[in-house]
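What follows is a single chain, given as structure tokens, in the form predicted alone.
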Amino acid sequence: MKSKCFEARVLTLFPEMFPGPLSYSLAGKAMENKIWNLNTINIRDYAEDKHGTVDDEPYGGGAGMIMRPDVLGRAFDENNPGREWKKIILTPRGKPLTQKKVREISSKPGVIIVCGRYEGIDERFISSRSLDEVCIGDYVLSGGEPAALILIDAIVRLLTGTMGSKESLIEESFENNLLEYPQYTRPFDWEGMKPPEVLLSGNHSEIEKWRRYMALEDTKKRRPELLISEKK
């Protein structure tokens, strides 16, 4: 039975850096009220000599520690929450986070996060394990935790409950594959500038399309990447 509590379990050698900013915001207030939970499990508790070592050096040579398989092998077995959770690992080669993917991981009862740290991860236990590859950006991070924290923060956000409003996750930039649309609030007058007439006109259907027509010009101009995507 799907539990309605969505879990993050997050493998990592430093566990004290959750949850972090987890705790405010939206994300805190949404464990609070227990639409989500997050289970951090120390790497280095699954290593068996007394120094607790999870890495050595890379075969073939080279700088930098690699990860060793055997000690994320047993992290990974003795906390596999089976066959519906989303299994993830985060690395530079992964495929690009999108909004759809986090959508698909949030549709699921839970998710469990690889992060790595040194030079890198033995190759075998990410093929062994059948981990899911994800990247958030095309730049390199000392480690995979500030990675977790943030698709941990993309994910709690569409989980039922967490946002009040439903109309704020359908307009937001990246569904539908646009970025949303420009914004204006008091006062109404700022430095001169002016908000938009057709905002102040109460003609919602105007309106409306006046933001759709923003946010596909916008897109074109920052992102044109996404509407070729989606004609794919």
The other form holds:
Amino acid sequence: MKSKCFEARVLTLFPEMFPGPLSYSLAGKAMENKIWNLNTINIRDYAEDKHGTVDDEPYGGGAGMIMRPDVLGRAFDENNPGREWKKIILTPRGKPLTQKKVREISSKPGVIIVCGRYEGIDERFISSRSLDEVCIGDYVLSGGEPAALILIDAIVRLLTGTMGSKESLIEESFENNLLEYPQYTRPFDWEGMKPPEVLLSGNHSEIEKWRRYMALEDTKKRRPELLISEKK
Ligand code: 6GU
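Output the structure of the form predicted in complex with 6-chloroguanine; the preceding block shows the form predicted alone.
What follows is the whole complex; the chain from before opens it.
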């Protein structure tokens, strides 16, 4: 049976940034194959004045401009997909994105993503529309658009029909709270360095054992917090 096409609907002031990298590689192929589609909505189209004003100065003063709740509210409500979809707003104040969240979103019929811009978004819009606030890491971007591209990429590769091999989905980084084991390919001797002998042994249970050991050791060294946290 063919599953329904997943829709990513993006509210942004910069619709030209999309699909951008999402029209290449795995995500681009999956879009061609109608596994997912993308709709961008220009928030500025919902401004009321002739200048297309979407932001204003913060109450209480301070630097920067804040996105107006009335404009965002109209843009969101007129494109509201309904209860089954995930509703995300991308801002540096959100909870860090995890693979668990990506899996949850990919199980829905679609996701509506609001991209924050400028120095902030009126809090009343966020709370009144019950948006899930998400950020993609502890650093600051000039807007949510690159984060939306990243989020959608992560979702699309989990959709049924996107990936060639199911195993590569299960084994890879974070799906077991472990980083991936190191990989090697030809040439056999590169700058005097050779692959670990076990990988050439043909002994599949030994190879498995080595890979599990390396995944665990590398995770301990690089990301110890993954080992004591709940599933990411
Ligand atoms: Cl979602 N937005 C912005 N502006 N900066 C970020 C981010 C999002 N995630 C990390 N940094």
